[in-house]
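In the block that follows, a single chain appears as structure tokens, in the form predicted on its own.
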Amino acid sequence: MPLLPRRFERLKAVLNCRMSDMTILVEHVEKPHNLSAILRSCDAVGILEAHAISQNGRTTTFNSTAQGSQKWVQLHQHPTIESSIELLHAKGFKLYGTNLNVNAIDYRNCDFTGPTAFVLGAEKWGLSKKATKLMDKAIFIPMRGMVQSLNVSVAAATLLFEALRQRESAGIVPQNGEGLSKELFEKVIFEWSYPQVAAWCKLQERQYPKLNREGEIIDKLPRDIKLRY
């Protein structure tokens, strides 16, 4: 079925608000409902991509809590905490790890208007000692009750929406695609619009076809590929 113009406009409107300079990295967050809720918050805030390290190569799974958000927020899997942090540092991110040590500071006293990556640990244990040592800054969310921490998905949402609030106050939240490079915008809008064709192009190691203003593919494709629209 061809992509309807109103569907294409909806996809573009969402992508216009996406930010490539804010992300989240979760370490050993295995419960499907928690990971699903985190990705749902990422989508709501406007994050383009998220990152995860799983225990022993476990396959990431989602449940209905995600509401399909895993289709719109790409989750990159990493083998180790070191490799994920090296990648994020190379992209210019400052890493804020949730922690209750004496050097941690109140998250509300941090500036999240620059390239920001929030790093959260497993549901029961929090961040590993190895991950904690690699953070640029340790942060905490103040608690006023008997428990010392929030559920990991709630903590993620709290941090993400504080970062969004700061950026809105600073007037730097993207509205017209300025949160992504032109090349990245074109790549993602094609993958969102034609996921099956995008998968075929990757297998064939060929560039994505061009789209016109209405979202129609204007390059020639094999007939059987066109049927995958």
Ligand code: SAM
The other form holds:
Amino acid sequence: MPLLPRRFERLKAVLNCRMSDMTILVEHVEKPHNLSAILRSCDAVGILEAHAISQNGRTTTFNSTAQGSQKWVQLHQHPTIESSIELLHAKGFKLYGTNLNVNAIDYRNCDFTGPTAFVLGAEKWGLSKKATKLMDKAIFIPMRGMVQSLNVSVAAATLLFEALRQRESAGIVPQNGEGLSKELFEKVIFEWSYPQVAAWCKLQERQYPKLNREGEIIDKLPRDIKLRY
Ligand code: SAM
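Form predicted in complex with this ligand structure, per the form predicted on its own context:
All chains and molecules follow, beginning with the one already shown.
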């Protein structure tokens, strides 16, 4: 079935609000329901891409908690904490490591309007010592109950929505695609609209075909390529 104009408009409307300067990095968060809930919150606030370091190179799995958000928030997997941090620093992100120790700062006293990466740790052990050392700032969410910590996905949602709130107050939340470069916007809208063609182009090492205003592919493609979205 070809892409319907209504569907294309919906995809564009969501991408218009995406931000490439806010992200999360999760270190060894392995439970599918936690990772799924985190990606769903990323989608809700308008994050374009997320990052994960996976234990023993295990493939990440999601469950129904994600509600399909893994299709709309690309999760980049990294083999080590060092390589992920190097990449995020090179992209200009400030890394906020979540840490329950006494030297961390209350998250409400931080400014998340600049390029921000929240780094969250494993369900049982929290952030590793190695990761903790590499952070730009240690932050925590104050707790007033008997239990010492939040579920990791709840902590992620709390931080993401605080960052969104700050950006809304500052009037810098994108509404017309200004959260991404033009090239990135065109790349992602193609991948969202025609995932199968995008996968084929990647395999063939070809550039994505151009789309017209209605979201139709202008270029001629081989007949066996499925145009389903
Ligand atoms: N025993 C672990 C520790 O001491 O870090 C608890 C890990 S907690 C269940 C899992 C992750 O959720 C943490 O690494 C952190 O990323 C996040 N988290 C949970 N509660 C938090 C809080 N109050 N402030 C900031 N992050 C929190």
